[in-house]
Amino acid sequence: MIQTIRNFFIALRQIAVGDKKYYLWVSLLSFLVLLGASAYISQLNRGLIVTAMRDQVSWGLYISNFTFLVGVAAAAVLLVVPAYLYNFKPIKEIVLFGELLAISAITMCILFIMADMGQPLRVWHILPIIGAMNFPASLLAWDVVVLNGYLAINTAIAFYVLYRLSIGKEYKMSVIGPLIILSIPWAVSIHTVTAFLYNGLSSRPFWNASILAPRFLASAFCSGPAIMLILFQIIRKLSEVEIDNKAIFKIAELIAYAMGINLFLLGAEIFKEFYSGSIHSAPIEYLYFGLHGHNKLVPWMWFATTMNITAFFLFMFPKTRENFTTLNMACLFVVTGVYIEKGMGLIIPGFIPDTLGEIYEYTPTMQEILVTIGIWASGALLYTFLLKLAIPVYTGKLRFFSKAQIVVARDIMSRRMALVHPETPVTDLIRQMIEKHLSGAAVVDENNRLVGAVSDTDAISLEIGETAGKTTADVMKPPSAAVLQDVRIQDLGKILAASGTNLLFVVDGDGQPLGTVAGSDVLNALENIRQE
């Protein structure tokens, strides 16, 4: 355990290590975050008289904000489904980062609640023991449950299978299985929850609507996956983190669906209220009409509305979707759409009349905008860091073992590498080195089998001469540089000096290749386990 502990610090000091643009970029939400503390400690001193919620309308910017981001949160489960119950292998590479996505939007969910209730102190209220939680009796209290509960159970599944990838083993599914099966409905249950807190008030006749729970979860499958789509692209471009386009393009389909699911939910909860034309059709009224002369929110959810409607067409279509250029603006769009329907479009109207049949315009203050700032600059922070903490152990830079492990290629190797066939074509043998910045290509037969191998120093020579018309098998050298994945550490140094190359391709019983080790994995695997 001590070692662990140890181990983990070590691993923490990734956060401090970058190039120029990470300390730029680790310095601006720095920044942002402390310009949101010092307006959220004006409203700690002075109230919640600074921003702009009164009682007519008691939720604003912040509780739209959180709405928004629970749907971030609970998003993740559609990678989860893929990756573990149906072990999409592209998919279930990144899942990982998915994760760790819905750790960071939760933890800004709880402190956009935190900001909501202007005294820190009330949470003691709904604490357990501490004070009257109420459970199960309040929805409030449910809330609690499933926000913390989610948050713990991504916590856990994703810092164990950081572990063992630190230590070069695999994660047991014996372990998490069970965690990950009772993610899948917890991540339903945190957006159903935050519906049903909307829904339950029944003097609010805008939200007390049966289809708000699955508007919500149809939404949410929407801008969440949005977001990772974005993150992915620059996860991969900014790290040796390698992600499939398979991968990408399959989640932008499982959008397109969810998009087609909320776009009808909404057209039903629309024609509803309009057809029967009752009093209680006076919040959508006001949202997309204006009411009484009232209409601010009138051109931003028009806009909302159209960039909905675009950015599923956008991704209905396999030639837009598996286009880099309209697929990024599709993402755009539907996050920004789903973060206006879902966040002041759905809080501000439900207190439109209020119960007196007042209307009160809300609009947030600087005061509200700043926190929230700090706020999503604290998730992104938060993100940053975690990524800096995940990425090399997930690469395989980052590997802890003790004296007394048997070490072998498999426990070092990286699973990055180029994968051709003796027919590829050598431009695009060289476009595959150059995107993944490796340093060699594993050649494989119809079977996947290892039958040679094109290092960069050919490629180079290959760009500089003439490419036209030759193919990977006019340029492939014999696989000599191959190792079984069971060959311990101390071989393998001996192996490389041998081949003459600084790369080795690790290969199964059959002899498909499974990764690569470079002499600096033997290196640092090696001064890893002198420190021990």
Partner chain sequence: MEQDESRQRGMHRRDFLRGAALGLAGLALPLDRADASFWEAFFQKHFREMNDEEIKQVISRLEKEYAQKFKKQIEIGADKPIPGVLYGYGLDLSRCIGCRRCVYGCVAENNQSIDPQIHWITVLRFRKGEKWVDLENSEKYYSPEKVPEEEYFYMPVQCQQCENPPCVRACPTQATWKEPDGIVVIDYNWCIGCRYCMAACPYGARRFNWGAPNRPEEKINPKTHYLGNRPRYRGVVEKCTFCIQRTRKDPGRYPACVEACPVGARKFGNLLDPNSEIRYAIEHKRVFRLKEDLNTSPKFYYFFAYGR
Given for the second form:
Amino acid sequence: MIQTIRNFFIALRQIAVGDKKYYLWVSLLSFLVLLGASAYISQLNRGLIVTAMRDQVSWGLYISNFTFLVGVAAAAVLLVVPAYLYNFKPIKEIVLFGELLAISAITMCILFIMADMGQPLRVWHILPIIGAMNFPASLLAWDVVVLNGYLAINTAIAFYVLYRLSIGKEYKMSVIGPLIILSIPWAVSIHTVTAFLYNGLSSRPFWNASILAPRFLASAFCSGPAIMLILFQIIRKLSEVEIDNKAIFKIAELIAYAMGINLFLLGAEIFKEFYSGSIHSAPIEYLYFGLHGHNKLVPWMWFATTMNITAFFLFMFPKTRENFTTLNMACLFVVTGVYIEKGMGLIIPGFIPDTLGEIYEYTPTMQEILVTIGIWASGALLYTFLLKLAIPVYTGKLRFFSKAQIVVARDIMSRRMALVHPETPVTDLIRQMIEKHLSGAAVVDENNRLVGAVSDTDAISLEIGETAGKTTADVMKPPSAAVLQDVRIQDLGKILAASGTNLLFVVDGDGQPLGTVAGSDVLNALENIRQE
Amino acid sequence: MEQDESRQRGMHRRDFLRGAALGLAGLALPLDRADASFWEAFFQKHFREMNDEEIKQVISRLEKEYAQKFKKQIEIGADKPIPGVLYGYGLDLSRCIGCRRCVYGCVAENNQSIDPQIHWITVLRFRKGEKWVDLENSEKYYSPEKVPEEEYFYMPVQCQQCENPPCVRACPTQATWKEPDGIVVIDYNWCIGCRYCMAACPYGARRFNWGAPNRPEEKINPKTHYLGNRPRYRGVVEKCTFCIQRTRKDPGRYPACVEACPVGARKFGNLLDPNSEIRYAIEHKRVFRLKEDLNTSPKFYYFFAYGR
Amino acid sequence: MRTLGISGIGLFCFFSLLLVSSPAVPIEHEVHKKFLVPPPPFSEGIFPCSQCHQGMPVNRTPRKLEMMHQDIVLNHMPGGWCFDCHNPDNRDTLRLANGKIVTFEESYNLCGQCHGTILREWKAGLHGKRTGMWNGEKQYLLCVHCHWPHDPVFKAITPMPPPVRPSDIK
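Show the other one: the form predicted in complex with the partner chain, since we just had the form predicted on its own.
The next block holds the full complex; its first chain is the one shown before.
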């Protein structure tokens, strides 16, 4: 146990290590966090009067951001469902990063709620037993339960998986299987409950529409994964984590469906409001056309609508969704569109006109904006740190072994490798090696058995010479440097020394390649064991 | 008896858990706060969970705090509901002239903040012959030379003391609740300031202390009730309580707004007393309640005593 | 069986009679009830009226007043006259149409001669302002406290200032 905690702190040290860009990024975020914190301190000292919220519009930017982020958090489920239920491998490998995003998003949600509270020190009053939680009557009490529960579930899953990976073991489905199954309805519940928070108020006709919860889910399933798609591309660019294009395109396809449903539900709402034209359509009229000369949100809403519709078409056609320029544009559009529509576009019209018909147009103050930026920056910082912790574990750079343990090739191998067939054109082979930052590729036959290997030196000689028309078969060498997955680490060293290569392919009993072991991996592991 | 005991044991365990958890939470808070009353206030229990002795202690602490702050003795009552009383309010729209005497009468009695301004009563002005249900056609900031004006009528709105109050359901901490005499009250020391109740209220009756409430000492009404007009804090919600500090006495004075109204448009009494003015109004006039479609069942009745 | 039925009907009729004959307790029937009122709103130093009118001959001819009370312009009943309400034989009292004498403190009876429904509602506490204890001693205002009897339409007053707009709360 103590060992585990010690290892955790060793892993935590990763956060302090990075290149110049990393330090720049962290300092930028820290600066923004401090800026937000100082704005928040002035809010603490003077009260929420520093915001533009008033009795007429009693919730504003904070709750808008909260609502949007609950959606982002819930969207992690979009990855979990296909990954675990249908065992879609490309997505399964990256689900961890989605869960870490959910953790960060929920943390931001909690921070936004705290920022919005008039008496934050009394927050314990909301807890059961020590406080006086109004459960089950108050939907806000429900929200406290489901949000914290979701945070706990995701933290448990993510850290369990990381822990298992860090000691070089696969995670046990029997342990996290139930948690994963639970997390699916739970993710739906956090967004449903948040929708019900507004939905249940008969005093606010704009929110009091039963379509709200489905709309929340649909829009969450567009914006959340869109954020993830952007993050995945950044992750794979900046680290050695490999994220398959197949996974990215699959997610993009799912976004297209969600976006379609989202637009349909929005259309249904708009039809009902404008066609029936009762006095309860005043808020939506305010939103899209302005009311009695008040129209601050109108340009924003049309902008958001344009963004959403454009994004929908970009996601819908395989041609645009599988082109990274248009895909990234679509992601950006959908995130912007949903952020406006489901943030300020949802919260503010609940209060305009207010319950006594007054129209007070709310525009957030500088202080509110700074606090909001600060919270976003802390979320980004948290996500950065989580990634910094998770990536080395995930890629196998960070492993902890106990002395008693017999460390074998499987424990220290890197699962990242290029797989090619003998008939693969050499140009493709080289592109794969460059894209994945690899110094070798495994050549497999139609049964996925290792039949040969290509090293970077082979590739270089090719690059200098003539590549046109050549296939992998022309350049590959017999797989002399292959080891079985359960070869002990001490023997690995000897094999490496004897074979004269720096890269061993690890295969299972059937001769199918599982990963690679480089000399540095062996050194790393031996060093770890020695330190114990 | 046995049940009582087990419940008590339950309470002890609860208290212990509360103590333990808060102790841990307390560690995270600044320990250099020298005044013990900060911690006493921090750990103060929910009003309804306190027994009479604890209420007394809290009140004496608060009275001391107030005395220090306002440099005058402020008396905090904690009168309990009078059995057999359910308060009801009537407002005769055919009389109301929109003069806002009630608004300021209320402010004087109930110690609302002057700056930032808090009013518990809102008076709306409607043009005769226009859609009434469409509240966005009303005017709250009217300011003519004289009232009433020929072409308008007026409707004051304040807390409607719903029998089925959406705000109470919404509150995540049970800091607001409906008393047996029908008054919806707030424990200002328990409210966390999330303002969900304000979103839930269909009558715009709840007010938030966006900044620290401000009121000249000489204007403080020293006769207060814990659940009513005692001085409030920054960051908590407040609202009309039918002047609980007055009306929960036997005999008790009329609410301040009733006394302030120059035209006698405001009626108040016990809904359970067949001889009360409010019952007379309900039985003899065609009354209505605001937004009845929401099924909140206000105990605030509007009526037209005569047709002009 | 049969007898029981008949006696049952009899019992029913008996109770129905009881129900019909027991009167509701209408507040307006309490004619003799005294209402606690503040002093009538006389002009400064004008009451008792007898201090001037004592020994003054009574002139019953309707006319424009030129010596005193010129400020009173009767804008109430068309064709009305002082003695429709004031008692010519004792100026410190008022006189109902039926000849009954009432004091100024009970002037509501005088008003109620024409405004019967309003008097009924005033007594019930619905018309007019009441102060005091909601569950104890109440104080009624007289009609004349709000309606100057010679020109009774309620006069417009200056409203108190409107609330501060949310954008101006800083």
